[in-house]
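Here's a solo chain for you in structure tokens, the form predicted alone.
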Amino acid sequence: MSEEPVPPHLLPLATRAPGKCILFGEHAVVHGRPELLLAIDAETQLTVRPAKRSTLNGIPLDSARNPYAMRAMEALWSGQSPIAITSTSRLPRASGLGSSAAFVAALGAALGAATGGIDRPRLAAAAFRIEREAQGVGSPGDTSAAVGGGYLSLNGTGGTIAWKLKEGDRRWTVRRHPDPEWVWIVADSGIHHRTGDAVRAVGARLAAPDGAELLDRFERVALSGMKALGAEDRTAVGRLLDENQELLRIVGVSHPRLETLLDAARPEIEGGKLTGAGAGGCVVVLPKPGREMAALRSLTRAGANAFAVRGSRTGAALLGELDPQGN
């Protein structure tokens, strides 16, 4: 990297980006089918400062240890002087809440702000490429949610178009949907997983003779879920969450621990499902009206780290400039 100093009026910077829950369509979206995501008000925050050597939380950057940071630096900071990145997050890693996407979006927002400003469609495209290269598989859903905030769909219906993305011959239209301002409960099972492994395993399962039929069912549930969300029909959304979970069982990415958590919350919720790649990670449930605390208690008693979330008001954003002492 160049040893030329970063202009002092550009750094240090602080940014944030939200995590996400997938409400409908995970795995099927990799095969071009619709997906509905909720960017949640649990965030990753970063500060970026000039430094003599590029580091993440005080440790020198390394391609094997920090693939997301390294690819972001190569894509968005090539030729610039070294920086020190400090990251704090409310998002558990490898749990289906988009921790890597939030990190990439927050870092991309910081580097973009330092080199000309934050352009959301451009940041969404860059964040997807960075995460895709680091993971080797995936769709732009997680990174789009981290960049855009709120309720977003890929290749869905309704809402308003936010941006469009492409990779080779694949195309995605990202739409923004109204926020009904519901409270959701997320419960972390504590079982970590590797997204790439789960995506590849589902890809193999969908290559079976009934794969096309399963994808059609995923699509029907996702599109129906978008319609029900737009109508603010909690009962229908809950029923469709349960249908989506059954499909995820069929393709083999549920887990006995996740099923135990969903069963524990059942009396208090409209419906629920795993969120993310599966094979561990988190479940997300929609409580019945007024039963939010009861659902939270049920999941906590079942041994999960459970917490309430709402839709994030904003996606990746600049918190404001810090002075060199961090004040």
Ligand code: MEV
Second form
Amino acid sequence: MSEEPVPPHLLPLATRAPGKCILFGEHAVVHGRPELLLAIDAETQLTVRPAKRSTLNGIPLDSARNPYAMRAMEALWSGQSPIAITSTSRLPRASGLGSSAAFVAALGAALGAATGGIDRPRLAAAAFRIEREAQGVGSPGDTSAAVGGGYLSLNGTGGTIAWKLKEGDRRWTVRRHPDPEWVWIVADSGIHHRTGDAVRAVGARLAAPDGAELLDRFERVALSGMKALGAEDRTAVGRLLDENQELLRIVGVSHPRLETLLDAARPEIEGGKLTGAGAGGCVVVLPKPGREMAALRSLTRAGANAFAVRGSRTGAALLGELDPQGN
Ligand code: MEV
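We have the form predicted alone; now please give the form predicted in complex with ligand MEV.
Following is the full complex, with the preceding chain placed first.
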């Protein structure tokens, strides 16, 4: 797995970084509570080459259109010569699967490799800062998953400590959890949302008198989820996914389409929930053993773009040599 540094490498080079599902604790994590993430085996791949001017997919970089790339270059490439970045991704955008975090982690790995290599804690800290500045709000969860791969928690229990992050007086411990090798199904509703808007709306909801109690419930579910995952107890994980979905409903980020998808999959799954900011985007479900294809079919029939995912084998990484002249 990916605790080792991204090694030095001259340009041109290619990198990859995985997307993610949040299994427990989205939104609550922004308020300091624990979160469990699954970095998935669907990824973003980049190539980075020396160029006459800096471009992304052939178009000159611009801070309004390319806030993530521009901030990544300011943080990790200042004073260096222009580069041409190409990006291809299997991750739908604005759908809760961490496409911007994967882009930032893959670009950070490329720029870090080309400037003498970069260790994981530094890449994770830089990727968090870059995504947060571009997005305006958020936790280091998505970028940590993209940098580290596999199953990771923020401020959780169990597993082993991968690295620690801090910003001002906020602290996060990122832990790696064993991969039970389960197959999950992700289903994209096709409804896009803005993470920042959803985070701000939930923040307003949690300012109500029952906010602290709701956050305590999010925390209990997430910590129990980490224990159940460690015990490979599918039934308990499924029940806790449903409980987490109930809390997300209460704080207002579910959506009728997401509820329809979860209902359609219900007979085939242990449990499921929205994943990411919500208000659209994707659901993630844990199929009953042997019911993976049936869950996939139910979600597809209900109108979603559904696909199976597992834990990614690596986090952000070099993808191999590129021919300096070629394509
Ligand atoms: C977005 O994938 C997850 C949120 O908790 C925001 C964040 O943690 O940055 C909604």
